[in-house]
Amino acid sequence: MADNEKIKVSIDGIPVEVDPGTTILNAARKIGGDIVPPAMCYYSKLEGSGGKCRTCLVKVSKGSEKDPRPMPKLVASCRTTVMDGMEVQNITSNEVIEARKGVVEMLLINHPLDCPICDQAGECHLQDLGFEHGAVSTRYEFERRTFDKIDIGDKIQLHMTRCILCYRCVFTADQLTNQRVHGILGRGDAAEISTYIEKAIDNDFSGNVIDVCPVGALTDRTFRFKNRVWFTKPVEAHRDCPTCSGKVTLWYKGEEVLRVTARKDQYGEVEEFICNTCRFEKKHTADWAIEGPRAVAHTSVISSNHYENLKPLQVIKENPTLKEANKYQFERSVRL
């Protein structure tokens, strides 16, 4: 086979044509929609991501066209590259549901039920999970384990307990800084993401740890409690920033900036990385550049409350002087 040369694979009867060594779940993101697996702990942006949480099974009823036996057992998507001819069954298959349903009882075997409290709720990925293909009831009747919250750094709390072990936050760590302070303690059930003597984390884009965290585990303490996603409004802006791309999302409460963070595609991945300082200290309509709403899916609790019609400066139009200075701001930025 030529090195430019398509490979033709079929998720779920949908033929796609993709690159060789694609994995099939790319593949299947070729194709969008449903048939695509869920996946907690690969990040595409994220080298050696994947193949942790094994929510992305897959049955492979056809290997290829020259080996057309089926895979033995069903395969991780996100770590198993697809071969000519392969057929893939996702939602399709009776086996992959059943083990999915599986999977996520064992990932909330010691995840705490608090969802009302907790500030990833309403963009959780484990909650759209467990809705989807959770079962109705745990048989789960030990004592859950349970951790202290711990603060990594003045802006970043790390509560362990609603860990799943997807290790997101030690890849980006790994790969967006000179210096990894926190990982993997322990083995087993005694596994734990932590800082070594509890150690503060402490670099230009620390943040984005929390920004890949899937579910509550890692959170902004700048924001915490202070409302729910759903009353607020992710606004598209951008400044001049000579550490990142400066490319964000702010959310709104009224005229008040309540957290600024990376922009994330239809699988909630960051698009471009953002630094601490227009993460944490740019929370002022004035430092940016307003470019209008952010487009949410209809799916989403966030888009009960969205207003996708307005102009940019309509955002801020109860403050003059914001609107005057957003304007300014808007009109640089087109200008370099």
The other form holds:
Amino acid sequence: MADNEKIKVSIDGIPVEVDPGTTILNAARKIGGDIVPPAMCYYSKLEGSGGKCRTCLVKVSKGSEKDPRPMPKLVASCRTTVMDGMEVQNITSNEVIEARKGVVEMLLINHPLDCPICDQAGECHLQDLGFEHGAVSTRYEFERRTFDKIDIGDKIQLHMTRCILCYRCVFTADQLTNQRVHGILGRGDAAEISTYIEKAIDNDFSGNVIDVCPVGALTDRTFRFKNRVWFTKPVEAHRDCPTCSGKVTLWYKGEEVLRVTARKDQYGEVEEFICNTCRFEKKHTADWAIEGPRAVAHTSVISSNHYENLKPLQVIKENPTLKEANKYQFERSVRL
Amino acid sequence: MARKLLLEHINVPQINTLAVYREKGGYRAVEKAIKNMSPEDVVEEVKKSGLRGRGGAGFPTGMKWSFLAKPEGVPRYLVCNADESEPGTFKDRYLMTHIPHALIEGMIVSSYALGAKTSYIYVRGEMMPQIRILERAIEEAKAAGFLGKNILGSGYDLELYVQPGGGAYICGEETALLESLEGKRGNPRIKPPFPAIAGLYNCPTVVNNVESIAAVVPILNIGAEEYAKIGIERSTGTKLISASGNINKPGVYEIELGVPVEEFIYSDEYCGGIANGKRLKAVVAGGSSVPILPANLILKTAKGDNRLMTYESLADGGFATGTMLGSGGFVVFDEDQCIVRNTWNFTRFYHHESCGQCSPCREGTGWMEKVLHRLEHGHGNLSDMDLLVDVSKKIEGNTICPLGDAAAWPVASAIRHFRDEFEWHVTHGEESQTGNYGLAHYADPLEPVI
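We have the form predicted on its own; now please give the form predicted in complex with its partner chain.
In what comes next, the whole complex appears, and the chain from above leads the way.
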């Protein structure tokens, strides 16, 4: 696309040029850093995902160059496309921060908070979200909903109690597999992910639902309770796989490969989906051509000890451009 | 006697049959529209009439129609939203049961105006008798040549279908209705795109309430100017109000918009006053989702003017001291009713009906219900009121569809206006299980009847 067709938007005062049709979230990701809204349900590789968790709400303080009126409500940045001249406030709007805090609280009220016994701990998006945007304690004083664990085939386990109903696995099953055997039963807070009468997903790519799950609701039965993720070393490897790209991350403990996952980027999204053979059956170093250590975000608990880190993020709250552009809001929040 | 347009012939025996309906002037609007008017003329006429959507939001119907995208070679649809399930609202069911042809005629005229060749009436699943009545009416209309191919020799074709829903409140939200109509799970879609651009089967679609569509018939019959003369300011025409609660004459009333609320509650033409000589405590003016108002604020606005049954007057004062006309579900509470119990009951409904798609509504409605349950049963804390207000604020405006707002408003308004009653439930836990807080300072400003 020609340069003159790019449209200009600003997010928290930082200008960026993007192609028409880009969502606010992706425009923010283009800038990177602290101003990227968190996303629990949006997954750039899954068509139709997003809009449900409401953690990525942002304030559009100027609609566009043509129609500068602000949008009346906060909008889900993952599903709202940018307009030319749009001005978006994310971390500089107290309204957004308040609303996000509310959403985090809502997401956590029916979550068991069983992180000490959860396999996802350490790479859980909900943990990160709660840490960055949540309140210290909950005001919810009632019983939380619970479900029995369900085995989806012999490799995947579904523990609905932890689910935040982001629908990512539903979209994955819909878009990667041919049969529609994965969906939602029930309504409201009684809704549950189901494979309909616990019918196993019989598909080469079904294991990807584990990778897309932002919490520990869908876990790898070949890895469950084997180790904490921060004690394992992520190593990039590939193999010549007839069904998928074969590009994976191996998670080592000593000499042993404990699990195989797809490679995840800094937003926790997989780069390429991998097949079940690679994921569940190739657990020997001999099966793989090792590329080197996997870069992990420096903020991640997995990187705490060693290993190569991703570069520190460019835009942080101390960024001078951000500070200058939002002087008024920052001063105001200090005053408040 | 107020002018009646929709329910004029409600008491005529056999008005549900085509023969009697035609005898009383039925299907004149179809003949007039199809023979003498272009579709644009009909849209223009509806615009001029000032008709506003009768389903709750009050969006001008003519304007909604003019937003419909008209790309070449793509079908357009008209869908009638008969998924009436708001607690307190039962006007559409009444209309469909007794004068089904009013809806069918409206559907034909409206479909003609929009250029829709296929139209649907999406009826709530619980209303099986009404579905049968409508299906029979469609058969009759088809036999008389008002539906099907080449209507009245004009070359205009229209197929009209009745689709039963599954009985979910959420399917009354227009995009959830379309999902359900397509045979999918009734989850609201994320807007934009709006149905006027990409609706049913991704084609431009208009979704209208039963009463809005039925009102198109009298607009064509008496003319837009005449229709616009009824009512006050931007609230034109007549409106069906479903009156229920502690009143002497519950039922569906057709009012000319602009009737004072006091007259509506106390005059013998309408509700006939509070039952058993009790006094008015509170009113939910437009179905369970609109803010509840205490007696002093429903009869007079905060400025001291008489409150009228119009979109503007009821909304006067915003949500601080006002409410909404909504879908016209007028629920009256007398001094013996418990506002806490009522709020809990409404919230229980929204908790049950939340679709579970987006987190604030899914988790928040359940949370509010549990807190209100605790309050109602005398185990609450004084901090619960602030908690409820805060939770309702976190839901309101942050959800995909308006169900979140609808769940938040009744709670926020009940606490805003009846906070001392909530506090009394905490401080007088045991007493509140048997007794009642009564009227307190929001007593109805009128003289007691006895």
